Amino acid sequence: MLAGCSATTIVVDGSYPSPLVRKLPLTIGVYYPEELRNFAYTEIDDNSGKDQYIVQSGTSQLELFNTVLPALFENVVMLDSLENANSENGIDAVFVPEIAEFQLGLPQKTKLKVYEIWMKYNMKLSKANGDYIADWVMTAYGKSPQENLQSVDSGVQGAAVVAMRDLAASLTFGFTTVPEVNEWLKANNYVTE
């Protein structure tokens, strides 16, 4: 009876391949807000109204960004606050990813034979002095098939890793196509295309 009283914690742990792309000649300062670093989503049990699953993915999300960003830019500088960003330390721009929404689809609730995760991010790019460059939304989706012996933990893990790899691909190939980012890159001769 006591087992039904506490939520199951699922800590997302995945590996993310480094993309093979031509690096942009930029030094990017990266700031991870506390909400992203410690991100946890709580799924509520529809019957009891109590916490059913807690999905902790902050560490895995940082691993993803720490793999993708050095592949995209010549230099990446981790910032412990936005106040530490300035052009005197060679930073061309500051990138701040924020998680805006997280949804979890469990087979027992959706009646589908897959675990699903959908995430929505708000990506921000500013000059070192804080002036606006771009602010855009990116979404990521992942699913993992429900198998006979697959636990909820491994199903959620699988869906989360697929969603974050989806985000990695979108960021890698979509960064320079964000209109404001592309305009800024061209205006500063970072790209000529």
The other form holds:
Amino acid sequence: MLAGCSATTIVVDGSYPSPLVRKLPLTIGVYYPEELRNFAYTEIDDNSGKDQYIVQSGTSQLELFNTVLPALFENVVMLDSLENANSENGIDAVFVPEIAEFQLGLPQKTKLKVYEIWMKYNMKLSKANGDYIADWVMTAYGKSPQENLQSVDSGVQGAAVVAMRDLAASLTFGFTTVPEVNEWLKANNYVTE
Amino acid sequence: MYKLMLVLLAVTALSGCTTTEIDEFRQGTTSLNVGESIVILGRRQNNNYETEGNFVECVANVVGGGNDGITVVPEQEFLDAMFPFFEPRTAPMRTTHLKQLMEIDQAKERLAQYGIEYIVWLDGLTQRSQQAGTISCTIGPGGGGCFGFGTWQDDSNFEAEVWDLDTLESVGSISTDAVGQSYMPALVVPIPLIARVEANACSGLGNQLKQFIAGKG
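What about the form predicted in complex with its partner chain, after the form predicted on its own?
Below, the chain from earlier opens the complete complex, with every other chain and molecule after it.
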């Protein structure tokens, strides 16, 4: 009886491959804000107005960044707080990923035969002393086809993993093409083009 | 006993009503040497559908099966090994993109490690139409049962395009169109008489693809 009234919690659980790219010769400090670490999205039931699904993806997002960043940069230093960045030796820049939006498309609502997830991030890159380098938006999209006798949990998991991989692909190929980042990399001779 | 045999015969006859048509278009020669392999990938760029992983796996099993089976690298293993070059957003859509990809040392080396000679892109879906009839089921203290009749048509349309990693050109394509009508009569118990449309499309396409890559098709 109680189970029928409470929201279903879906914990996104995925493992991600390391990108096959040449590393940039940088030591990057990485700080994960509390909102990202514990990120959870709540889908509201249109009819009752109550919580229907809670999608917890914070742990999975951290796992993704922890896999992708060491493949992109020669050294990655995890930071407990942004204040610690300046005291850590040799940090060239500090990277902070922030999740800004999360949308879930369920087949029962969209009438499409796919589960969809769309995410928007604000990525920030600054010098170790906190000076601004770049601030840019990245989006990620994932979909997973609805199958017979499939649970909502499995459909959402599938779409979330595709969306996370999409984010990793965008970050891998897009990092050096962000104009301010590219300008900074060239100015410091980390890249030539 | 006689009635049971009649029912079984009817089931066999009705469940087999699928028509499969296969077309092949060859643009170049193909062959595979010992130690060389292929990979079969599903296209997932379309907004309205994506090629099902189960279908891709089914075709890979057909191509890799039998005495004349070809070595097929599993799709997920390949996608992970080549990450992020073959994700929906980044995968090469045309052979000109493949040429650009092969200019990246890491990608070229990884493809060589797997000994991949051909990339096969599968694109398509199975659509259901012409659904008709109703089945109603009831249950009570004395038991339950269903009564009615349902029918529907499945149409599987898939195309496989083969890219040669030596010439970096498309060497041809194979398309399959399988159509079948399924029936579900219910007299106390529903009896599903399912047309194996997607399975027939898979085996037809897989066998033709195997012949094509071996240079026999």
